[in-house]
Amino acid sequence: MFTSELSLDQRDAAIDSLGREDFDVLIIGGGVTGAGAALDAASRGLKVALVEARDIASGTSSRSSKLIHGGLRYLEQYDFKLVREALHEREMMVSSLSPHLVKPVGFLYPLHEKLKDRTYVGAGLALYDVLRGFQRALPWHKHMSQKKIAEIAPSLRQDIVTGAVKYYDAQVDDARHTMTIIRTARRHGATIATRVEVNQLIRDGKRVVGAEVVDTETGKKIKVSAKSVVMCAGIWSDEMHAKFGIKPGYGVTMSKGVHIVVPGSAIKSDTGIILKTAISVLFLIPWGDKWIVGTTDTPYDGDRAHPHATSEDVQYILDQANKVLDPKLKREEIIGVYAGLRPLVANAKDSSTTKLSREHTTDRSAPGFVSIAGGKYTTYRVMGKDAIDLAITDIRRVVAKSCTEKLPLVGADGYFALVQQRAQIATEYGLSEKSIEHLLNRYGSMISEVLDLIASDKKLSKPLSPDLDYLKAEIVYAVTHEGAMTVDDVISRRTRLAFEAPHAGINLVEEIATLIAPYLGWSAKDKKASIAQYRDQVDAEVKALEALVKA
């Protein structure tokens, strides 16, 4: 308790704890929902353990649109409850819970029929603003003329765009945010163990009293005792229920969301853009010196571990974006494609994914066993609270109410003051103000831990690459404090070099492996194997991308 560090030593201690301690709650799944549940349980004073079969946020929670938003399109479905809830969460994240990670981002909603569109869209966005309540972390929407749009978004076609309404949502590095929630849970006493897979549940009669897990690094089997097991398995829910022999009160339908990444030069705009399509909406999202464009919403029944985009997915995104862009986006400009899977609660197997609710469902399908599915990334905190509210049925003692609404994530404390002190910090550590700003927006007040690494080894103050903002210290920190155990963990999730760096960061692999090897106790063989695993992964993705671009 009181330390948020995730390291190799911490993992070893967690593995040991799993087998010898009795837990109130065992959480299965290290995505954002599991992270939220772990934090909620730990902050109530419960003894909690979280196990994740792979890496933190290795599934859907690292492949989202990277937006914290109310879901503007859900207003058309009259899902006001979901929108209000999500907007409330967005306001808290931007203002108090995680301001170092969740940042406001503006979007233009282009208008085509001047009077009709302006009235309809304006009314919708006014309602969107009203539903967030009395908190006002983000600006109110405003109407813009065609002339103004030509100045701030030259890429929007002037022949069909008669104006726009600008409104605000927020964006986040989803994998980093999920990892930070888990670090916060760790700070409040949670036991965290990645690369630990659940084999089966342990029962006492009809009651679930724990689970048998296996450390996939060593093959060691461990029996974990817990009063309640909470499964936050997302798209794996149906498979896990079947594996455990449990019949849930719901099913999960997978919806695929594909995004493309293009260079910043491909779209000339000072702000994001949102487009209404026949079946959903499309976002053009600024991300550093690049754009993320998506998403799709189509049924999926393929490989859960490796969802893939099709040529049709990419063409759909291009077609929708190009309706308003001049010049148009071209396939050959695409520098990255990624696909994520939404776990939607389904009442019938043939439900259309575009009509399924984004609200979540909690289910206690056996004494001592709770599961949760559905929901939106933005409402992770509410989902975690609801799962633990149901789980305490089996704890059989008075348990405190959830306090996560008032619990900032690690790094949030003192963030705003540190931003104002960035010039002094830069001078003290011999770094540029830009580097300090970059570090503050990734670590918040935990910047001190990164700077301590630099103070002990000045070489770590150097950029990993001249054209990237990441410092070498951040690569080491990913292993010493953030639980990274492979080259892929560092490149794909602790940083976002997998789609921010040229060629998925392949030219940086050797140096990254060299930086982290001593802290992971790697032999030359271990280092070579981790590099090879990432290279093979990228080779497969490059071939898939080439096929999509040439299609």
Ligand SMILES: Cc1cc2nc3c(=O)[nH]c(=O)nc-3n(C[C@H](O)[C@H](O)[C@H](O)COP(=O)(O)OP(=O)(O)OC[C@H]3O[C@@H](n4cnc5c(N)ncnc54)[C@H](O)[C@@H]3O)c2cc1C
Contents of the next structure:
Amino acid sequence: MFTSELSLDQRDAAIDSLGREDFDVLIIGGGVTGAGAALDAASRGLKVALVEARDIASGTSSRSSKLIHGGLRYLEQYDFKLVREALHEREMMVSSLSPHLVKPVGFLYPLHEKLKDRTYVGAGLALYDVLRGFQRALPWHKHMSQKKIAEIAPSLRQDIVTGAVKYYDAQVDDARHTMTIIRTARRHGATIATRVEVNQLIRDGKRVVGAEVVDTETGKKIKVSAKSVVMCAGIWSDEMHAKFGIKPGYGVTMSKGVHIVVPGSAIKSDTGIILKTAISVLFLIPWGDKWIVGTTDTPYDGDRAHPHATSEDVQYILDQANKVLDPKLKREEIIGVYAGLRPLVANAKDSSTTKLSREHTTDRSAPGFVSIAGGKYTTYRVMGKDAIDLAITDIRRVVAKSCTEKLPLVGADGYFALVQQRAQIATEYGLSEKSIEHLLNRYGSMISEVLDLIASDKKLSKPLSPDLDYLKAEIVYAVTHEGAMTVDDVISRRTRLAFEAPHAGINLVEEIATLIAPYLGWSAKDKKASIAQYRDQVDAEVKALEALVKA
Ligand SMILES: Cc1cc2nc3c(=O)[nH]c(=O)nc-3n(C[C@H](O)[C@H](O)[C@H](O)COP(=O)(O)OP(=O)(O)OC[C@H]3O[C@@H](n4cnc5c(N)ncnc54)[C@H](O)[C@@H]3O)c2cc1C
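What would the structure be for the form predicted in complex with the named molecule, given that what you showed me was the form predicted alone?
Time for the whole complex; same chain goes first.
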């Protein structure tokens, strides 16, 4: 309790307690839904354990568009309740729950026709602004003339864009945010164990009373006792239900969404851009000094853990973006590509156990077993609450109400003050103000822990490489405090070098492995193996990307 650190020692202790203690709730899955459920349960005073088969956020929760949004397209479907709920979550995240991680981002909605288009889009965006209620952390939408567009977004084609409406949503580093929710759950007493996979449920008659898990690092099997098992397995839900012999009230299919990453110089615009496409929307999202552009929406039934983009996916994104861009995006400008899988929920016919909402589905298909799937990243907190509300049926004692609306994530406290003090902090630690800003936007008030590392070893104040904002201290911190256990964890999720750096950060693997090896107790052989694992993983991806660029 009270410490949020995720480390090797913490993992060992967590694995030990999994086999020894009786839990109220065992959560399967360390994506954003499982993270939200763990925090909800722990902060209600329940004894909770969360197990994740791989790394935190290694599934869909590190591969999204990274937007915290109400979902403009739901307005066209008149789903006002849904939009209002998501906008309420967005407001709380930006202003109090996680302001160090969730940042406002502006989008231009280009218009192609002067009067009708502007009236329709303007009315939609006014409604979008009204639905968030009275709290206003983000600016109101604004109409822009063609002349103004030419100033702020010179890359938009003047011959077809007649004006635009600018509105605001928010963006987040999804993997970092999910990890921060899990650290917050740990601070409130949750037992957290990654690389621990649930293999089977334990039953007493028809009632589920726990699960058999395996530590994938050692092969050790452990029986975990819990009054309620809550599965938050996203796209793995169908597979798990089948394995557990559970007949749920819904099924989960997968839809693939691909994003490309291009350098900042490829698109000249001070703000993001949203484009309406025939099937959905395409976002051009500023990401540091780069752009993330996507996404696609195609059915998928391949490898769940490693979805790949195809040449058609990339071509679709380029074609859609290039309808309005001048100069056009070129394949050879693409730095990175990533693919994610949406868990799409379909209700089973005649289900008596499923509560299906447009966005997410909760199901109690056996006594002691709850599952939740679908939804979107933005509403993770509501999903966590709904899952635990249902799990409480099996706890059989009075349980406090959810309080996560009033529970800022670790690092949020004092963030706004620290931003104002950044010049002093920079002087005290001999770092640039830009570095302090970078650290505050990743760690919030936990910056002190990263700075402690620097104070104890000055070498760690240096950037990982001259062209990157990441400091060496952050790489060490990823394993001492953020639960990273491999080179891949550090490159793909604690930092986002996998799509931010050229060649998926391959040139940095030696340096990263050397920095983390002592803290993970690695032998030379272990270090080599972790590097090789990452190289093998990206080899296929880089080859695929090169093929895409050449295609
Ligand atoms: C391309 C794309 C773009 C998106 N963009 C947005 C966006 O901009 N905004 C937004 O709000 N939403 C967005 N979403 C949706 C959002 O990303 C997902 O709804 C959300 O991340 C799903 O989280 P999850 O925790 O349910 O699933 P996951 O993140 O996949 O987590 C499930 C976890 O369960 C673990 N697991 C599975 N089986 C087991 C087992 N047996 N034992 C232990 N662990 C197990 C997996 O390893 C995995 O980590 C997007 C989705 C996609 C694909």
